[in-house]
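What follows is a single chain, given as C-alpha cells, in the form predicted alone.
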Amino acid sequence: MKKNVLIVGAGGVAQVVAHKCAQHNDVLCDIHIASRTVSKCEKIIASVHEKKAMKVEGKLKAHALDAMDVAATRALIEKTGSQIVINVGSAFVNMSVLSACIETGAAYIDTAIHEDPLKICETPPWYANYEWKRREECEKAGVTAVLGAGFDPGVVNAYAALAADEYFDEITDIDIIDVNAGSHGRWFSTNFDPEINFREFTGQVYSWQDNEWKSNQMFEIRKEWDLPTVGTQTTYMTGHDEVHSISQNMGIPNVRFWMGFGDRYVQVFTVLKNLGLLSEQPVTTAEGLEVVPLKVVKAVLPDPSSLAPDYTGKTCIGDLVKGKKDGKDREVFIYNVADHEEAYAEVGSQGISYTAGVPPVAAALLIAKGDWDVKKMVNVEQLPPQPFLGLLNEMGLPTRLREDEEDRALKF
C-alpha cells in the first residue's frame, strides 16, 4: 500500500532521507518535508531535481514548522494526509513529533534518542527516561513507533538480532564499533550537529557489563582494532543510545560501544570542556546576554552538511559479536563500509548522513509494505532484521561479515 511520507529536519541526514523517499516514490508516494527554516527545504528538494531522484512523478513539497509545537504538527501531518513521519530533526524534538504522530494515527520513525535540552547523560538505561514510557501510549493507539532507526541506533541494533537469529545459540558480548576513516579537509569540524555532537560526550560514559551498568569517564578507556578495509583504528569506549536498547531486550551479559577519534578532536574536546564551552546550561554575559557555551560553539563551526563536497575516505561500522554456537565459542564481525565520496555523487551529502539517512527510508518501506507495521513502539532490534537489511543491501548500505580468515557479502 502506498503512503504519503513527511520528513521532519532538513539538515544532512534529512537530504538523504528526502532523496531516498524520492527514489522509492512508488511506494511512498508524496513526500513533504518540514523545517523552522523553509529554504532549507527548498534546497534539499532543488537538490533531488537536480538529481532527478524521483522514481515516477509525484509530489515534493516544502513546508514551515516547529516540530516542538505538537498541535502545528498534529495540523501538518492532517493537511499532508503523511501516514508515516521520519523525524530527522533535532532530538529535542522526539516527543513532540510523536504525540502528534500518536493523536493522528501516523508511523513515528527517528533515528536518536529523545533528549532534554537542560539534562545531559540522564539515568540509564536512557530509553526508559523518555520513550519506553510511551509503549502503552502507542499500542493503545495502534501506532507503530520504530526508535533508533538510523545506522548506530538501528542498523547495529539489527546486526546484534541477525547475530542472535542465525549465527549463535548464546551470546554474551556485542561491542558496537564505529570508525570514520575520513577526512574534511577542515581544520576541525563534527559530521553532524554540534551540539548534539557534544553533549553525547560531556557526561558519563555508560556500558553495560557483567549484566550491570558500569561508568566511565570519556576518554579514559581506549582500544584498537583491525578493522575491514579501513585498516587499524583508535576507539574509546563511548555511552551511546543502542547499548541502553539491546542490553535491556536481548538480555546479552556485555554490550558496549566504541567510536574512533583522532588526536586533534580529543584534544579541541578537552580544551572546550575544561574551559565550560560545551556546557548546556546558560550564562550571562559582560553585557547581561545570557547565552548557552554549548550553543555559541555550535554556531562558529562550519554546517556538517558543507563538509559533504570535500570528503573522501570510507567509514566502518559493525558489531563484533562474541558467543557460542553448537557448544563452539563464536566470533564475527557483521559491518558495513561506506565511501564519502559515493555518497556525495548520490545525494549531495557525506558518508555520515548517508549511513545515518538511509535506514529510515528503508523502514518506512517496510512499514509501508506491513512488514514492520506492528501497531506498537519497539526498538530495532525486536524487528526481524532479515527484510530491513535485504532492502540496506539494494540501497546502498550492503551488509559483509568477517570470520576468522573469511570475509564476505550477505545476502537475505
The other form holds:
Number of protein chains: 2
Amino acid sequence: MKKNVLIVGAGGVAQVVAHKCAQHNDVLCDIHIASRTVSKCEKIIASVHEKKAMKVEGKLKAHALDAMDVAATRALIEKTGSQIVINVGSAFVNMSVLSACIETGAAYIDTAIHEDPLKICETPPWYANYEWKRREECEKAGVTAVLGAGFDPGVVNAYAALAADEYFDEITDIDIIDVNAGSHGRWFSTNFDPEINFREFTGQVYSWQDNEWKSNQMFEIRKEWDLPTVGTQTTYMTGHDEVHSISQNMGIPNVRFWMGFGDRYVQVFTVLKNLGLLSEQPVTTAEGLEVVPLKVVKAVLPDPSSLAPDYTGKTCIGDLVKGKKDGKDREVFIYNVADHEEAYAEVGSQGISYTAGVPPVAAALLIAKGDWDVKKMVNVEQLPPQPFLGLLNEMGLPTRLREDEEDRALKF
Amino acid sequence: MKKNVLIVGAGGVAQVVAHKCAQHNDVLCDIHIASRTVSKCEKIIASVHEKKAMKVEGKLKAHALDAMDVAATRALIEKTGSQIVINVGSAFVNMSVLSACIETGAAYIDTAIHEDPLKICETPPWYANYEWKRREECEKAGVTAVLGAGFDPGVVNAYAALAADEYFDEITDIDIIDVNAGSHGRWFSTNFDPEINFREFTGQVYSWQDNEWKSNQMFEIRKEWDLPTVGTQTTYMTGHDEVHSISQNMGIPNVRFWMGFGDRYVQVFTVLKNLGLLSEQPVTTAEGLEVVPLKVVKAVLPDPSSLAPDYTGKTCIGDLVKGKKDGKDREVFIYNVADHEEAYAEVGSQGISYTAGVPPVAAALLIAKGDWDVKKMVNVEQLPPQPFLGLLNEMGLPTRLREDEEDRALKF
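Show the form predicted in complex with another copy of the chain, please, the one above being the form predicted alone.
Up next: the whole complex, starting with the chain shown before.
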C-alpha cells in the first residue's frame, strides 16, 4: 500500500487534485502541494479547508519547489515520504519530475506529454519523443509511471480499453470528441494556461489514419457532432497525445481527436496566429525591449482560474468507437458529461479543470491500493479500465454509453 | 523669401517630404532631416539620391535629434539656418517642435494634432487641447504655424475652403471620405505606425452634427459610398482632427469623417481591442516583465514602410459637400485619386504616405514664397486654397470635382 502524495503544480487542475486527494486522505495519507509560488499552494489549501474536504484529520502542506530541479524535487519527495507524485505542473517539468521519482522509487502520474519550452509544438510520435525512451529505466527501477491520466488523455484511453475489452472483437476507428459547451461569460478566455492552450494548435495537426500519420492545417477539418445532453457541436480535428499511444498500444488503424471550438475562439486564434502574437520567439519593441509575444497575450487574457465562479453549462468528452462484434458492424459512444457549476460547488474549479484533475487522483488511489501499481511505465489503455472507471463513477465523472437509440450509465 | 527646411521625422511620410523638398530645392534651398535614429535619415537621403530627386545641386543632410528636447531642436534649427520646419515626426513631439519654432522664428508645419503619449485617444475639442492654446504666442512672435497640412487634415480642409469660396453660398454638410482601395498583399498591416493608427480608433468616435459633438462607438456607424475610380467602398464613421477645425473655423453645422476599412481590419482590430492588446497601459508577464501590449503588437506587425514595393491600387480621399448655391440645393464631391504604384515609382513610398507627405511640402513652398507666410497659427481652411491646390495639381495630387453626372479636373 503506497501512501503520501506530492502534488506538483498549483494551477486550476492542481486545485481539483488537492480537493480530491483530501476527500480520500484516509487512503492517500499526507498530502503535499509544491509549486514555484508557494502562495498559490497555500491558496489551494485554504480552499480545501473552506470546503471541509479532508475526509479524516491529516497533513496538508504547501512547499516551494522549482520542479525543473531534479535534486530539489528528489529531496522534497524524500522529506515528505511521498510514495506517489501527481505531476500537474507545467508540461515542461515532466522529465525532471519523472527523474526524481525514478531516483526515489515514488510512483509517477501525469496528465499530458512532456514539452520542450523551446519548441512551439511537439510533433508525433509524441510519447516516443521523451516518455517512452525511459520505459526501460522505469522497469529496471521498478517504478510505476502512469502517463496521461487526466481526462483526455486518460479517461478516454480507458474508454478505448473498455471498448476493446467488452464491446468489440475488432476496432477500426476511435474518434475522441472533446466539447466544452459551457460559457464563462467573458469576451474571450482560454480554459487553461493560454501558453499551453495555444501551443497545442499553432503547428500542424496530426491524426492516425489507415495506420499512418496524416498531417493537416489547424482548423482545416471541421466536423459537427450530435452529442448527448449538449446537442449539436462544432469541432475541428486537432492533434492530441492519446492519438499516438492508443493507436500504437492497441493497434487501431484510425484514431482521430476532435476538439470543440466556438466561432470566437477561431476568430481570436486566427488573428493572433497570423499576426505572430502566438510566437514563442522573442521580438524586440521599438524601445529595445525583448519580449515573447505569447507571454504578453497570456498576460492580457483572463486568468483561467478566475473563470470558475461564472462558468455555466456542461462539457461532453468521449470516444466514438467503430468496429465489429460477433461479425457485425458496431458503433458506440462512451462518454462523460460534467457540469461547470457542480464542479465549482464541490471543489471551487470549473468543469475543464475538474475533468482533468479528478482522474489522476483515481489513478493514485489505484496505485495506492495496488491495482495499478505495475512497477513500470504505462499509458492508461494498458491498465484494466474497470476499476478506474468504477472509481470515477463515485468520484464525480460517471461513464455513460450511447448505442443507437439507447443511452445508459455504465456500472463496474 | 524663407529658405532652408528642417524635416523632423524619418518615417514613410518623411521620405515623401524629403523627395518633394529635393524636387523643389531651387526654392527651398538646404534640406535637413532629423530623427532620433540618424540611420533612418541617411536611408531617406540615399533614396533621394537614387531617384536623382534634387532639382539643383544643394545641401541634403541627416541629423540625430530627440525632438522632445526643445533646446536641442532649437539648436538644430539655428545651426542649419532653417526658416521652415516640417514636422512629420511622432504626434507626441508637436508641442516641443512648435516651441523651438517660436523661439527661433522658424515657420512650423505639421500634419496631425499633438497627442500625449500617456493618453490613448485625445477627445474633442482636438486642436483646442494643445495647439490653439498657443495661437496668441505665435501671433506675438510673428511665427507662421500651419496646422494639419497633410492630406486629411490638410487638403480636405482646402477642399472645404474651396467649396465655400466657389461652389456654395451656404454649406450644411461636409462628409470627408478617406478610402484606401489598394492592396499590400500581406495578411494584415497598418498603413502607418500601428501605435498611432490603432490609437485613432480605440476610444469613442466623435462627429460634429447639428452644431454639437456626437459620440459613437468605433465601427458602430457604417456607410457605403459609390466613389469615382475605386467604386463602392465600405467606410465607418471615425473621429478626425479636421472635423473640429473645419466645423469651428467655417461654422458648418455637420462635419463627419468616414474612413474605409476592410473586413480584415475590423476583424483584427476587434480581437486585439477586446483582448486588451491595444492598451497603452503596461501589463506584467508571468515572468515579471513589464510591457505595453500595443508596443508588442507594433513589433510583430509589418513595418509600414516595407509595404511600398508590393502596394497596388488606388486611394480616393475627398469632401462630399452639401448646401445651397443661388437658392438651390447643391452637392459636390471634391477629391483626389492617388496610385500606389506611381507613388512608389516616384518617391519609393506607398500612396498613403504620398498623400500625407506631398501637401506639407506644397505648404512649405507657399510659406517660402510668402503666399501662406501669415505670421500666426492657422488651420489650412483659413488660408487661400487655390494656390495650394494649384501646386498640388503639379506635384502629383490633382484635384477633381464630381457633381451629378459630371466629373472633371479642377484648374487653379
